Structures are given as C-alpha cells and as structure tokens.
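Given next, in structure tokens, is a single chain: the form predicted alone.
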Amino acid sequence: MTRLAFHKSLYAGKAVDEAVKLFATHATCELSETEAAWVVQLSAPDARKELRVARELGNFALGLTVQSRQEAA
C-alpha cells in the first residue's frame, strides 16, 4: 500500500478529489484528511503499477492545483 499525503498549503482539495476519482479505475484508494494534509492510501495487485499510478495521481493534483489557481487569478 502507499500513502501520498497533500498539503493542504499546497494542494487544492478539489482537485486531490478529481485525481482521485480519475484514478480508482487504475488502483483501490481511499481519500482521508489529517489538520494539515489530505491522505490518500491506494494499492494495485502490482507493486509497479502501483508505483506508476501514486506518481501520476500525485502530478494530476498538483496539475489541477495549478490551473484552478491561475483560472482564480
């Protein structure tokens, strides 16, 4: 199992939600929140699948992140 933790300074809860959402198809995750970040524990039958799909998951949020932000700007 991995666990990916967003901070919240940083990330865009919404966009954690989409990446999220997008990506159950590819691997189990659950969606938690801490004060300081929002938690995400994923796992695939296969530990590199499961690799590639943390790292992408992780860039599609910070990707969304920053066009919601510069759409507000």
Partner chain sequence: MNHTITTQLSNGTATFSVDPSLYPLDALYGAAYIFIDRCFVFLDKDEAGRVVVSLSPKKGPADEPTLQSWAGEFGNELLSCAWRHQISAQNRQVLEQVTSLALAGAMGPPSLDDLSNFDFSSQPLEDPLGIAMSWEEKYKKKTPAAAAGTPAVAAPEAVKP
Contents of the next structure:
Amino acid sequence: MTRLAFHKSLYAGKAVDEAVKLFATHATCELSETEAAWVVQLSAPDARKELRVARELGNFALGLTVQSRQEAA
Amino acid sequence: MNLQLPALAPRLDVTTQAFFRFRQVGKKVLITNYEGFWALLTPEEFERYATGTVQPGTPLHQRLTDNNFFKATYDTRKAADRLWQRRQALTQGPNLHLLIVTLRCNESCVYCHASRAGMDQVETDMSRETAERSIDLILQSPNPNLTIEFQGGEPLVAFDVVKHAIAYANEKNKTAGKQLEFTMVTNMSLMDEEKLEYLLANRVQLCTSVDGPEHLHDGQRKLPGASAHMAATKWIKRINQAYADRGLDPTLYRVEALLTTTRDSLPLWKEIVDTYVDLGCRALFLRPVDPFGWVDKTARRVEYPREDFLEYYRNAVDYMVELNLKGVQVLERYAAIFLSKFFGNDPNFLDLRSPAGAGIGCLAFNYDGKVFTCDEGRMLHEMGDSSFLLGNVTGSSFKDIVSHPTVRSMVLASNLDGQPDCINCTYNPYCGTQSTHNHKKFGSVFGRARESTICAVHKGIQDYLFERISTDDPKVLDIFQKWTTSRPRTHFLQPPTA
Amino acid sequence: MNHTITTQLSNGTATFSVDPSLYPLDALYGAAYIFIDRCFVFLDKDEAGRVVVSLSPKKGPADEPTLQSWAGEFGNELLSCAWRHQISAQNRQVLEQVTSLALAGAMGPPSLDDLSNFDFSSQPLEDPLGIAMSWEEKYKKKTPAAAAGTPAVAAPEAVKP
Ligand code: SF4
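Next up, can you give the form predicted in complex with its partner chain of this protein, since the form predicted alone came first?
Everything in the complex follows now, all chains and molecules, and the chain you saw is the first one.
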C-alpha cells in the first residue's frame, strides 16, 4: 500500500481526481481528504508496479494541475 | 580595458538618456536602444553619456542625438519607422513553405539520421494528391510573395512529384495571383541534363551542400560508390555556366551552397573558404551543427564547444575580409544578416528575428501531409516528438494551422522582449531564438539563453562584428557595407500567370 | 545553489526545498513541468511552509552526478521562470500586441466563407491567451494604476547588460 498526499495548496483536487481515474485500471485507489491534502491510498499486485503507478499518477496530477492553471489564466 | 561602473556609480545620471543597453566590445562600449540604433563609444565618451555630461554642440552630442539616445530630443517617429522596418514582415504571413517530397536519400551523412530513409522506402514519397493539397494550403497564405522549397531526403529521388507540384502550383496561381518562387535543396548526385533543363526552364533556384574540401565533404557525406563532393561540385560548375549561357548576371545567379560545420571542419576554416571561392561561390553560411535529426551517439562525434566554433568563425571571416581586400568577392551570410540589421535594413531572416518565423513566417509540409511549424519541428516528429505538429493537409484549414496554440506559444516564447537575459541584452534588437531548439535542449520552448548554444553563437558573432566595426577601418567598413547590399534575383520569380 | 534551495540525494531521488516567498508558485510549476517528461516529480510542503520537490528517474536508477545536475538545472529553470514571470507581467502589453499582430498577419483577413460561417450565437472566441480581449477586460481585477503602467522595455532609463 502506497500513500500519496497531494498538498492542497500545490495540487488541484480535480487534477488529482482525473489522474486517479486514468490509473484506475492499473491499481486500486482509495481517495480521502485531510485538512491539508488530497490523499490517495494505492495498491497494486506487486511492489514495483505500485511504485511506478504512484509516481506516474503524481506526474499526471502535477501536469493536469499546471494545465488547469494555464487555462484559468 | 574594463568598464569601471562601480567607480562611476556616484556620478551616474539617469535623467538625460533615453532607454539604452550597453556592452563592452573590444576597447569600446557599444550602446543600443530599443528600436535598434547603436553607437560605439570610447570609455571616456561612455562616461560622459552615463553621467549626463555630454556637451551640446559637440560631435559626440550630435552622434548620440542622431541615433536617438537622448530623452530631450527623442524622435518617436524615427524610432517607430525603424521598429516598423524590423516588424513589418510579422504582419505578412508565411512566405517560406517547405515541401518534403520524400524522405528517401541516396547519401548518408554523419549529421543526418532521422530525417532520411533508405532508397527502398518508397512509402516515404509524397503522393501527387498530398502535393496538391499542400499547395492549395500554401496559396492561401496572405503573403503576396511565396517561396516553395523542395526538400527531402533528396528531392531529385521524387522528381515526378516535384514536377507535378510545380505544374499544379503554377496552374492554381493563375487565380491566386501570388509572386511565386521555387527553390530546391539537393545533393546533386542524381542530377542529369534532362532534369537540369526542366529546372532551368522552370526557374527553380538550386541550393546544394558543400562541407568544404573533398576529404572533409566525402568523410561526412557518403555516396555509395562515388564521391559526393565531385557530384556536387561538377554540377555547381555546370549550372553556373548554364546561367551565364542564358545571359544571367554571373555575379548574381549562382548555385547557393550550404555547409554544416562539424568538429572535423573547425581546423579547416581556410580550406573551406578556399573551396567555396574556387567553386565560384560568393557566399558561405558558417552555421554550427544543431541538435536535430541525429542520435546522441552522433552528437558526441560531431559536436564541439561553441568557443571553438567562434574561433573558427573569426578565423574564417577574417580571412574572407582579407580576400575581399584583394578583390575577391566572398561574404559570410550570418555576418551579412547581422550587419544588415545593424545598418537598419532587416532582411527578415526567419531564424534570426523576434518573434521567430516558425508557423508565422514558414511552414513545413511533410511527405505524408502532416504540417509542422518548421523543418526542425518536422525532424523532431521523425524522432518521435510531435510537439510541433500543426495539422494535416487533408483535415486542417490554413487558419487552423497558423492559429494553432503551438504557433501562439512559439510566437510568445521567441519574443526576446519576454526573455530573461535577452530583455537586457545589448543585441536584443538584432537577435532571435529558436523555440524548437529550446524545446529539444531545455524541455521548454522558452529555453534559457544563458545556457543556450544558439545564444552563445549569436552573441559571439555580434561581438566579433562590432569589434571589427569599432576599429573604424574604412576599408573593412566598406566591405561590410557591401555585404549588406542585397540585389533581388528577379529571374527566379515565376512569370505572371493571370 | 544558495541557501534558498537545499538538496538531498537519497534512494536515487533528488529532494530539495524551495522558499515560496522568493519564487512565485507559477515559476515553481513552470520548472516542475519541464521535468515531468524525464523524471517523476512530486511536490510537497514541509512544516516551515517550504515547497519540497522530489525528482526521481523514470528509467533505471540515476547516479549521484545525474541527480545533482537535475537539482542544479531545476534551480536554473526556477530562476529563469521567476524572472520571465516578472518580465511578462511588466511587458504584457507589448508582448500581446506583437503576438496578436503576428497571428492576425499570418491568418490574413477573414474570407467570405469565414464570414458566412460566423456563429453569432456562440460564446466568446476560443482565445487561450486572451489575445482577443481588451486590456481592461483581461486585467479588470488589477488596480487602474497597475494596469496603466508603462511597459518596462520602454522605460527611459539605463539597464545593465
Ligand atoms: S539570444 Fe543571447 S545574444 Fe541574442 S538577445 Fe538573447 S541573450 Fe542576447
């Protein structure tokens, strides 16, 4: 199980949602929220794949956040 | 000489000067303003200017006034005219249209991998329909002057497509009414008398590659079973003679040749210039290698530090100046472009302007109908990066293509008034950056000028030219002035068709 | 790298923190974005409010010099983005004018087909950069004084090279 906490002041919630949807077929993801972060608990059949999915998901969430800011500008 | 600015600081005065940027060049200080006027000052003159103590009525005061460096006498009209001279081409739309009629090539060059295909890969030939759709789009450019440049691969491999494209463009131009020109970039090795006759009859301007003396050229450009150098030089001479036979001015109508400077070229600057002079070529374009179209392994073989390139450049241009002093007419293209800009006659060279010409001044039409911002964008696509793909000749309108978000981003990113470093650079009015290069090297179309090899080359060349200008040698200045004279080659314009 | 960015290399990842009071968030995003095609990039915040950036290799493990050079390049890009951010804000009017001039020039005047296909009922033109908007419309949130500022490039004062 890998826990990713996306700080709310750095990542757009919608971007994290979108990224999770994109990777739903590669890992099981559970979404929750703390005061400061959007939290994704992620598990995949093997540890290597889990780490890779977690990192790819992080990139997507960041990329989509940046794009959403550009569109809003 | 070193500028002692801290020592000047207590006396600096910023109330009398109009906006300017400055840079030490040799023993002088170069100042330029926003619109592109410049002056070379001695350190003492610069001190007077910086401290607001230039006496009215002195020659220095007059020189600075004439070039719009004082706030009190700032001539807005003059500034606007100069700026407009530089910017007017921006409003005209794409002029240069590259038609990649095939990727097949019969030569293999050390610096070219991704943008060529083997001779059996006929699927990389452009179809007649794609050529027609490309031309339909090209003729929609609002620019009244259009150049269609046939490229490859080797365009002579797909000569039928070239002929079809020329016939179709001329036919369609009867209603479009553009001033049309055709050029072809070819290695010449597949040239024959019949093809040449057609190209001459259809006023197609020819451009080839000559990397320097035979051993250098043939070491870099492999033509199976023959010498690539001999193939090129034989036809250069033949074509130059054919121009003369047709009564065309031999000082104006000649085959243009381009060279790619690799690591092996650097010590051979004299031999390279001599090769061009012996061939009767009057212009060399001393361009460094760029990072397109090859794999990283090749880069290690052909690349070099830019200081080495600049030393080669200085040696070669010094030698060309020497030859000119002896009556041999030969010029260096980079120098001619920059000097024209310094003297207020911007030639609108697409890679050396702000914003750059990709997408708004030129378009590249690939063999398969895909349209790119420029040839470098197309080459990146062949290497698996389609960031500069704008559309397709079958599905996109001309306006879709030129208003593509990628074009907008490139226009913004290549505007030097938005770039760190460039914004404060003395050479800002004359310079340019390339978004494709930045994207490849830095991962963003903006890039970072301070670390860019293109910036290093542009800065180094401009330093060199201003250093030579600063010596006030009238003979050198006369040569430089001549290098900026451009005479139109009207023979290459297609005859009016309407 | 100065005291505002400190780098740690562990487990094949370069981690460093950035003081957000010195670098605008847009600059941080700009720098992070250009790294996402070669690294896995993750942003976080530490207790002191500094943004923590982690860069891990996409392909195979990265050696220490590579990680160091990524961190260094990130620092350069961050500075460049921050500076560009400031220049764009100061010169926005000039940059937009030149951009719209160039794009309008490239497109040419509307053809008869364009005019007859024009959809009067549609929403404002698709205009991601806001080029078609008036200055007031685009920057109405700004104070009039800020909006009226002269572009820096036209400022009649000396600048250093
Ligand atoms: S690219 Fe380099 S030389 Fe050219 S304006 Fe920018 S900083 Fe100056």
